[in-house]
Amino acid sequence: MDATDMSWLETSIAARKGAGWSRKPETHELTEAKQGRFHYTIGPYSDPVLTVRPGDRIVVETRDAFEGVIKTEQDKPTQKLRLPFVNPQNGPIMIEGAERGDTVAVLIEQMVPRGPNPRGTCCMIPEFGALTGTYYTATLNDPLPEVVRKVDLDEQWVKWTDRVTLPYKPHIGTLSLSPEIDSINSLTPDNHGGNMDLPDMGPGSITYLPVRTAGARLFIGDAHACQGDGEVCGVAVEYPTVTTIRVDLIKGWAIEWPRLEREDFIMAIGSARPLEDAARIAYRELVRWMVAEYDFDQWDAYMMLSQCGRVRLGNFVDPKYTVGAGILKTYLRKP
């Protein structure tokens, strides 16, 4: 982010609220070298490979989707992956302090691709993806064909074909704090965040997420350089990445759901089966943030968001599909 992008940040929820925003950070590098081992689950029983303080910086090497095997536009996904062992975990990172009811804050500042030819790759993979038959969606239809796709790449474009270019848009896809006591894979998203695949969670976005364990135990994978609402075939343009953070914690601010908040919105984030339950959880977290945190009244805020209420749509494809309601923070402001 440039300088102009840094100023909102003053005013932010985790700028007012953050245990750590005044203090100067202490930067942490996690190379794939200290990660050692990445993670399919996202749960409590993995051993934490940083801890870190509210406020601090964390620069992160992260893998792209399929660890890197898919290297050729030849090569198949069915010979090359094992599911689910897909979207390779970070973490997990501990975050001093944070204990169940708070809230850490997720500033991304920056993503760069990664490797001296940084290339991203797109495929089709049989029975996954929006509109084909899959494990949870049966049909008797054959699968549809494996294709990959191999993309070149750079901080400001995405190269699709010789016809199309792309702008270069980046987003952390999947981002998550442990649940209390369960261990949920790589791909599937719920209330401790996961495998949302929101094209708004990239740099300059600040995600709140729920903490359910002892330090917070932080996850964060799944880089995409660009991505469309509903990442439709199942797999955006998925590459490796050097990703800097900021996190920071708040304390005694519980949250059911993970919220969003960028320079001129708030988002509150759902993921259910099916699609229109996800639409339903953010829509009810974002009445909800509206009613505590903005003085509104539950039922004007309710009439208000049918009027002016914005759905971005994460992912349609994973074991449950995300959701994500906002609002302009224009019509938050008191008079």
Second form
4 protein chains.
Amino acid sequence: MDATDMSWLETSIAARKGAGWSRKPETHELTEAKQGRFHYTIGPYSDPVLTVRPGDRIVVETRDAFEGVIKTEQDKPTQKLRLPFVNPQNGPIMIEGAERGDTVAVLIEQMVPRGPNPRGTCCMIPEFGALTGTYYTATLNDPLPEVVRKVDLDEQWVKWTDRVTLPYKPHIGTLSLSPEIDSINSLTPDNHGGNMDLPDMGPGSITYLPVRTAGARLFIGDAHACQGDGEVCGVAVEYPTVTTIRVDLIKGWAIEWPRLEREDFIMAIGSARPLEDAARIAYRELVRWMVAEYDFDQWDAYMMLSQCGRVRLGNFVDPKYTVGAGILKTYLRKP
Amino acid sequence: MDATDMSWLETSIAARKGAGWSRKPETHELTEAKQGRFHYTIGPYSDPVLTVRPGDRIVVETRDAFEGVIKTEQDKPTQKLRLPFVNPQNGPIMIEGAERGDTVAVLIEQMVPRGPNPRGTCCMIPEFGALTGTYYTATLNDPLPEVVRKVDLDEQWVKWTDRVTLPYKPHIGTLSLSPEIDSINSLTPDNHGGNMDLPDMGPGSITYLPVRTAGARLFIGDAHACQGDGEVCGVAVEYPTVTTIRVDLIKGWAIEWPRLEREDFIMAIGSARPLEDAARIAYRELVRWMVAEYDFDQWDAYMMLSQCGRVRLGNFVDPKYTVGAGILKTYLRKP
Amino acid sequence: MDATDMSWLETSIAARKGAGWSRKPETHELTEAKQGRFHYTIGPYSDPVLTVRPGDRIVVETRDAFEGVIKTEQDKPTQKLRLPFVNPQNGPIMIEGAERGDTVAVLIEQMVPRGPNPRGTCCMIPEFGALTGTYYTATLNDPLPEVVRKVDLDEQWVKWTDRVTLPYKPHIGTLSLSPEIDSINSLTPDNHGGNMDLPDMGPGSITYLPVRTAGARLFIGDAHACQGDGEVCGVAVEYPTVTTIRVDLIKGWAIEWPRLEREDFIMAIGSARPLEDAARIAYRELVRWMVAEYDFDQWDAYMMLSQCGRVRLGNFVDPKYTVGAGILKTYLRKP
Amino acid sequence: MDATDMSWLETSIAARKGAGWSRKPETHELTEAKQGRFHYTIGPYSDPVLTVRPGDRIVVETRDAFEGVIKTEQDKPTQKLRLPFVNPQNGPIMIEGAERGDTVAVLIEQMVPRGPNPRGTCCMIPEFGALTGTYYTATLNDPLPEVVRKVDLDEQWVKWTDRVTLPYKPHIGTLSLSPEIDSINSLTPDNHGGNMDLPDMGPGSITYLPVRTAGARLFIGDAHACQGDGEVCGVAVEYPTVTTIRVDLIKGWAIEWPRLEREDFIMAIGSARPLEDAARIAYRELVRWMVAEYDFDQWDAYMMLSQCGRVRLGNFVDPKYTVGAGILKTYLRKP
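After the form predicted on its own, can we look at the form predicted together with a further copy of the same chain?
Let's see the whole complex now, leading with the same chain.
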């Protein structure tokens, strides 16, 4: 993201409300070495790896969702992986001054593939994905085969096959603050964030997450070099990155579910099953947001979103599914 | 749609496979008078109003989804409407030579608001919509209020309120061929088409529908001047139009669910509850399509859609919900 | 059902409200020959086979759900069946005087296996059933195998295998009046009745169905010699019967969904997807019923059903799923 | 439960497989004082309150689901309760020798109301329950009213109202071992047990739970004096008890989901959303159980359950819903 793209940030919610936005940010490194043990649950019971102040920048070395153990196309996911020990998370990062009822803003500034010859990994895991019987949608059918795909990539392209090259569209799959008392595996999204798999959550986006414990306890991981809506086979192009984020703290802004902002739209995010419940949550939060902060009448907002609301399907493969409901900022301007 | 936009049509599936594509089309008028009684079910039991040949053009006078009875913002939907007598359909139009196992292509050429001072109608109908208890998601809560919005519109804009003006993005909400033996109310989408509410189904799109009875029996109605993803309050900007379509017949191309083509993408369409099942159907059909006609290996198609598939939520308010799963044509090119 | 069991009928809803209950019933025969063509859709577009008066008895020769074409365990369902031509229905039977807003009561008096050496049929049909990917829960897994089981039975026992003998517990799987304008395939239950697959709907039960067209248009079929909750593999022990019913007409009793009464309980029936919606419909109807006719306060009824409501899962394999929510009559007694 | 009822236990799975069944049990008291702080999450991060040996008896003082704070019918749940601090659990109780891959058996011997004038509590909590919009099935409707009912009860009867008295049918709503790394709030059932709300889980039942951490970490709470199928309003007759259980350890019996045994049937238990997925899990587990331990062919088990399977709806109000699928032991007898 070059400097030009940054200009909208000055009018963002984070810029208007963030306690540390105008500070000169201190930059922290969260290397693999500093991280030590990665985490597979998001909760209040793990030891902090870093403490930052609102407005600070953090450069994070993320691992891929398989923690690098799927090295060749001959590897079998069932032999290399054991649930729930997948989707390793960096963190928890403590944000100074954060208390229940606040909101943390996470601006993703940059995502760079890590390593000398960066490759991403996609695979089919038995009884995981949208077009197969699963652990929860339990069937007696034989599972689909295990297939692994290792994919060369750089900051422009993902070389899917000799035939198809896809644009590099990096984003963070799993971004979370700690729940109040639960500790939730990193495969599951919910109102704390978690494994949302939203392609919008890439460089140039700000994600807003509700603080439920003192210090907020930020977790981040699960970088995707690209991903289609719904992540239909259950796996994106998973890869290790150096991801640069800037975090801020919005005191007293209590939100119930994660929210996202980009240059041209805002989005509320819901995660639930069945999928219509995820969409209901997202749209209700968006209606409430428009009423609380953009001077809309509730029924006007509801009926207007029926004309111009935009839905992004994050995933429908995780233990809960994720939907974002958004609206263009141009429709939010006050008269 | 001006002549320039039309050029891609020459490479469309309809152009390649349609029996009547290269014919000089005859143009038929399906006026209100010629239609006579509109229909509220899609099935094999109604009398044809028109018979056309593959490649013909039809200019259809559609009524709005409330058949014009909601005239002012003081009207009460519950007093003016009685289910299942809503969403009136033009048709059935017979297509010469169509037999079970064929596919009909419907190109939407143009949608023009009808009447001297065209207005659209949106409203909140008790126990209908996504953010309320409904007939099927039965609750004991008091219903939401009845609210009616009458909206001025033209071929460029929809004047939602003094504050917000939305672009005119017309599309057909309900497009169907007859099921084999069922006759299905026009509120419900399924594998015959029906009330899909996909914003993509506007001018410049071609919809492919499976033929299940002799003559195909095409129904069309439910024009929207614009609509957000999901049609969250249950109602779009409903309005009467003059809609121009061109129909063609693809002999021996047997599809199971509706499909859609635009200049830059193809899309498979599924309708079901819960919403994840609609998405599963759409994505499975898209995988199968890529395998059958674009030389993809099944697992490669499945995993690749996990990286570049695009999902459109039609509606999640009807008796069944609709999802389209698409892929850019650029990724389908053969090496 | 012997004479003793019949005694409770005199206190049934049908006895209290039925127009023809006290009439001496005329008995009609609806043989296969008289039926002629069986029906695969339930709707207003088929020709009546019989007209009866409220209170009359009808002796119906039903076919099994596969219309007898699966004759041996070597038959392949996919070779013998073609959807939607399964689950053949007797009818429509017209009930004199029935108009929209009335209710028809159907007392099942007796179900006797038909034929010299009666056998039932169970089978596994690819992509049908609860523990497999299906047409709607679309997966890419290989289908389950086709397996056919032919089962000897009599009026006491179903000889499932050498190892297991099950009690004969006959019931009607599909019982319907016509929808107002739709014609719905006989595989799908909804507010008109249809393929509910409730084991309670056997001899000694009265089913109440809402009248939506003049004459009511009663359809009946799909006899099961026994069935577990949910009909998990998609098929019960399907068999041909001579089924004796008595029909009555309750003028001006407008119900929205089917209801059922047995000696000791009443039950409201909902059909929808996802399954929780079927349960919501059933319980809401039961609450409303208790309020309207048994002098309960709405919130008291709701909270009390949370303590003593009883749920029967009909099926979760059809295009819509069916749940019955019931309460013992003993808790309905007025003080 | 008197001595006579106990006799079947000698043939139970626990008796055949349990490491401590034939030991003379030591009896432990887990009083409120000994418990100290009750728990609202089920996980590996809390401090044990007791360690027992396989076969031991534990007498537990449970609190009601509201921890006793709803004292009168004038109390407002929204003023007295704060999520997630509801449904307090006793435990964790460590079982000596338990390791991942084992199973713990919990026999409920007795449940006695606690306190001098025992009363139960039922209430309606805004946006909680099956017939209302909820946190996940998000709607814009006004919430239902808050209603509280305090109910006298004893070991025979629950005095619901002057009009209706219900039988005392006690059971444990929430029974769990710890997940491997997650810590899950006590409102949510899943494969670790949790808030299953199965009326079958009362005195005379044995529940089998999969061990996922060393020592098993047993939690117990949420006693109901009675409950209808589905717990439709979201709350049963919640009350404090003295509950006597006996725990045993089955080494090397690895189960994936909870199971239950009573004198005449066995049951597999699934928890998920949507509700059909809970039923799918339960039935698949039951098929697998019949194949692994009762010598059934897989397809025979599947088709036979379609004829004689029995479904219990636990609840469809929690963050995940619970279904039990069972079969009579009489059908499991080997030839």
